[in-house]
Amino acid sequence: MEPLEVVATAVWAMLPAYVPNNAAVLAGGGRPIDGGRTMGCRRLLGDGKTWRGTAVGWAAGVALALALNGVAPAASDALATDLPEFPIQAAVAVPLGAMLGDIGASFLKRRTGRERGAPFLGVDQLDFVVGALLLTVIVAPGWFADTFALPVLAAVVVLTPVLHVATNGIAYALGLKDEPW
């Protein structure tokens, strides 16, 4: 695969899995998924996570998901490249990954004494990745196998905390997060 090529998959494949945490963001507030329990002396994931952003987040990643499948052949035709397509397993999986992968990543918070907002180096920008691949390897092993090879996995990995960093840097300046990571 040539660089171009490589980037272009990483992208394209990851999409419906970057955008689900922002569209959950933006769907705000409703009923806490942890119903306000407690482990030891701390929430078991915090009143950042919702049920209502939880199904907005997947939802908006399962229709882009299917968005993109529609526009492929010409995205593809436009960069000379073979970008994959989401049969329906990998459209639902990929984006409800992302949204379990957050919602860890909030649990090992809390079981490490972090509140919301706090940083995680390393886990705040790559736990919805880990989530997407592994339950998307799960559900859609052939698509993933024919999708993820090893450069591009490698591409996802490098790019995602740049994407990261830089579109919550955005969110912060537009007043949409109260946080710049």
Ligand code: CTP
The other form holds:
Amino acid sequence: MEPLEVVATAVWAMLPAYVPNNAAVLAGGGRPIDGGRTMGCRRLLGDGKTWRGTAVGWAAGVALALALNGVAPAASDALATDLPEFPIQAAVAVPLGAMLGDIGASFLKRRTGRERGAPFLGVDQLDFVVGALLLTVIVAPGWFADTFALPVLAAVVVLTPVLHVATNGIAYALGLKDEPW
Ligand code: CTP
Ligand code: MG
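Could you drop in the structure for the form predicted in complex with cytidine-5'-triphosphate? We only have the form predicted alone so far.
Then the entire complex follows, led off by the chain already shown.
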């Protein structure tokens, strides 16, 4: 695989994991998933993980995956690569796994004494990637194996924190997010 193909495949396959968290920021509010419950005097997840944010983020990711399928042939031609298309299992699993990874990270943040919005270096940047890859390998193992050759996986792990920092910085600068992480 050419380097360009590796990077293009990595970004393409993970786009439906990148978008949900940003959509959740716009849609957040309403009932927290943990319903206010605590564990050892700290919130289970906190007010930053809501049903609405999770549902809207997931739906946005599924919609994006399906939209990418529509333009994959043209984009593949333009880049002279073979970009992956998302079977429905992958279109559902990639964004849902991303949301679940982010929720799992909030659980860890609360257990380690971090308040809502506190940074957790490394975890904030990779939680949704780990969640997306794990759920995808379970739900769509064939597609996972076809799409994520080792260099592609490596590109995902290296590029994701960079893209995450950039998009969150932009969202913060636009006033859409309270913290730049
Ligand atoms: N959000 C949501 N539901 C989710 C994820 C995010 O409603 N499952 C919304 C919340 O309004 C949240 C915002 O998106 O405040 C930013 O998301 P994030 O940075 O993940 O949450 P934090 O508020 O920083 O909380 P935490 O420390 O638990 O990550
Ligand atoms: Mg946060």
